[in-house]
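Starting off, we have a lone chain in the form predicted alone, written out as structure tokens.
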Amino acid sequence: MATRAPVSKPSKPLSERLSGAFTWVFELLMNTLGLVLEPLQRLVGVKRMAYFFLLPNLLIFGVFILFPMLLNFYYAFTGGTALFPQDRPLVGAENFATLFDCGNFLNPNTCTEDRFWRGVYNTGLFILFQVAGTVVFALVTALALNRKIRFRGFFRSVYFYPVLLSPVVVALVWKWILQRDGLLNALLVGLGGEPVAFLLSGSWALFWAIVVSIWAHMGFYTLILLAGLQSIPKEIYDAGSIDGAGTYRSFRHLTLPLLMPTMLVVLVLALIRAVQTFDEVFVLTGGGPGSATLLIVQYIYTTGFASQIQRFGLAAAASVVLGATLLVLTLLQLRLGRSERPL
């Protein structure tokens, strides 16, 4: 008789056997934790394992936020070039006393550190601007996102494409288009018309670093504002146009009210990051020209680590100032908006 021929088993296709493969590797990892995690769960009960899962979060806070924020706050209080803590001796107040040692405020030429307070007024002139603009045109432009136009997911992600872009990238994209012999310049020439200093003149330069702040980050309060706009019941607009409340009206006493809390989250926010300002005007112009866009951030990083004789101290003390003045601006924005609320 003639033998027939063994049949071959048809193999598994590839993303199947990977697939088991996938099963048994987190099989055998869930068990694993569970050999670990399951003793430590008796020993400390089910509410306490919270803090065993927190841990990591907590250590990496401590190292890297709360322990340099410490370290800064007592760098403040002491003197000399020395880096490390041990080698610094203390000098109380004395850092303080340097920044605010002042004939008149308003003038920093009477000031012992002038740099700190033209810092301080560009930082003040920088966030009053910037701010502004930045949640006007995040609204503006959140409203019409919001409203049935062609193409809105593709404009919706347009206007956020600059958030992902780094803070250098945008600077240094707009210094080719702003320069003597940038694209701006070239389309004014073309036009017929005489070369712009943008970046050389004081009042030009700190103009041109508002604008390039507002571009590259109002995609991120948009989203914000979007959201809030879409949190909104249609039934409240559909009871106000049977009420005969028009388009201006619905704005004012339907949409700002209810708004108005994401409005404050996104004020806050950015004030928060106008005040950290650094890296897009540092690349733009470098605190230029002369002091004209220096805002307290390159203050502080020249004075600790970008001059001659690096005063680690002083660095500290004014980041000490900057950061109780962000608290209290922000206490008395949220206090305000309490207050503010329907009862």
Second form
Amino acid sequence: MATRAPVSKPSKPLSERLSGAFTWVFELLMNTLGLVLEPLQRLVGVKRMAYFFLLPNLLIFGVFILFPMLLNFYYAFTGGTALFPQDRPLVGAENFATLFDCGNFLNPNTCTEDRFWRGVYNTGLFILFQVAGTVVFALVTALALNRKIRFRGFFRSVYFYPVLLSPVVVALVWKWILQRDGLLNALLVGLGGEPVAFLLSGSWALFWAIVVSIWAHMGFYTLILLAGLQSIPKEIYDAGSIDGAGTYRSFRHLTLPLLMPTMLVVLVLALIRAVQTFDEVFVLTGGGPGSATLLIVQYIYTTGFASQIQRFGLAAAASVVLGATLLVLTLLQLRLGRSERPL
Amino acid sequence: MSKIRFLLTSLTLGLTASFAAAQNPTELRMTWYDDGNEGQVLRDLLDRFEAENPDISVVVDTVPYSSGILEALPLQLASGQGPDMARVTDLGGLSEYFLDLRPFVADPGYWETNFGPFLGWMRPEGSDALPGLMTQLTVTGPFVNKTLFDQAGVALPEGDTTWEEWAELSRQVAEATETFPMVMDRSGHRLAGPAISEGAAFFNAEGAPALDDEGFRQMMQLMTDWHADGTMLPDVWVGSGGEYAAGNEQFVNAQVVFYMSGSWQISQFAETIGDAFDWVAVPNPCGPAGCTGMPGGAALVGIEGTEHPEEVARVIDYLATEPVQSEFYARTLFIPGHVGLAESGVDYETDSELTTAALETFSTEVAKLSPIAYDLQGYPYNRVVFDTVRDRLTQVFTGELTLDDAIARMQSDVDDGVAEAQRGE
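Could you switch over to the form predicted together with the partner chain, since the one displayed so far is the form predicted alone?
Once more the chain from above appears, this time first in line as the rest of the complex follows.
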């Protein structure tokens, strides 16, 4: 009779051992933290403990965002070209006075810092058309993608794909398309037309800067609006349909009002993004021809960093003006959003 | 057993680490940019230096010229975070950050003799420092596509030829060959030579920059007219926003007849054009006040903030020696920024007659440079002048400014910029 080999105790599976190790490390960490936090909690009370948990994030925010913002604010009141704040002479509001020294604010040629005002007007035009275009096209696309169409998943990916591209790549690709001997002109010539100097004419260059920016960012906002559309209960449309509402009336009286909070988020995000636009327009046109596509952020960059004499004070003052404008616009939008009558 | 093995391994690793630390050479970082093959030549020379000097290792960080050298490097230097050495073109503007190599180099007299004419460009005012050596002396001037001239049946002009005559000839050739007549690098430096030839003085009697004179205005008007009537290819000046842009691509692709650039293009043309067509460097066109280009160039300098000044000086002193300089220039096809070599001549490593002829043309141009051109090149804030001329003139081409307004803006840009730079000094 064959003897049976002794059965060894089966070892624990790897996942179980890893889980055990993780639990051990976690407990060790928690117990160590407990040594500090428990007496602290007894001292300050449970409610105030939240501030201690927020502290790491607040520190990061303070060091990398708040402190540079305050520093920028200080720089706006200094002059000279020295880099370190302690070496920079205080000049009061001189930089702001230079920026706002204008004979006629509607004519940049009458301003001391004409490039700043050209940047302001170009940025204003850019925002107006880019934000409006982005929201409209994103809404139309989201409505289309919300319907039961064939290859819906594919189309959703296609519209989102440009968002994944680096702005520099986007600009370079479009530059190859739009330049004098680019793809679009090759197509026009192939069809028997005349080539168009898309990037050599001020109005064409601004137009294409807006188009490229809408193309590059629309997918992100489409996704947000799509999520908003999908959160509207189907029953509301059923009820509307019973009351005789057609496609247009459903859209006008149901979809739009219910989508308004999401639209507001999209609008604020698109506005902030549009004001901050720099890289893709800079690579596409360099701010030209002349200063036709010079945006305010490029003005700040050029004044502060790209010139031989780096006027950090003037650049900082311009960014304070930009930041203040952005803050006012955002607050205004939020205020308008709140005053929207609920359904 | 395992404990013994652990101890032995630790001991071995520890000893290896200490030995390696003891043998580690001093690492020096050099910020560099390339116009042609000079980075490769430099690396070969540094490899040889490192073999002879195992206690020093040089890491060359090659960066783009515009964003790396013109924009990022000044900030690094101002913040004290710069490299140990750098190749720079803003010689006067950055001179406060340069290391004085005089106490460290073997023979300061050799430096004064061979680099003396250019040291003033990179010295702070009133100083006798030895900040570095030129890695190339450049002269601005035009190239023409001779093959297009031949195809059009137009003869290349001989002797002194004015800018207007060159423009007319280029238009004739372009019309016959369906190309563009002229292109110029988008740079105030490139435009300065022609402006001086037309009579621009650039400085007033007190030595301050002054841009509003007849000669200057004449050249600005010519450029405006040429952009308006299509003589100048608009892609470079109008289509490049607020940055420097070169027209070499269009010339290499035989899209333009006449290209105003400078001697640093020679090695690149030898490589990229080869014998695809005949390209010829021609003397600078003339105006009423002369036929000058602009001098310029790049220098390799030590940076004052380095922790290893002695080692930096050893590297640069090695690169400054005549045999090394001779090899560098022979292989890079640059005009030497070394007086001894300029006098004795460089035996350039090229079989191309076109290249040799171009080098000869530009070498001849050095002797014809106007004193104003040297003064402007030596002016520490010359980039402010060059940049505002470039950008404001482009605004005239696009209709944003009239020429009068543009010239007034150029002057105020320079005045404001210089006043800002001098504030707090």
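Computed from a predicted model, the values in this text were never measured in an experiment. Numbering follows the first chain given and starts at 1.
Where one rigid part turns on another between the two forms: hinge among I60, L28, G286, P257
Hinge located at I60.
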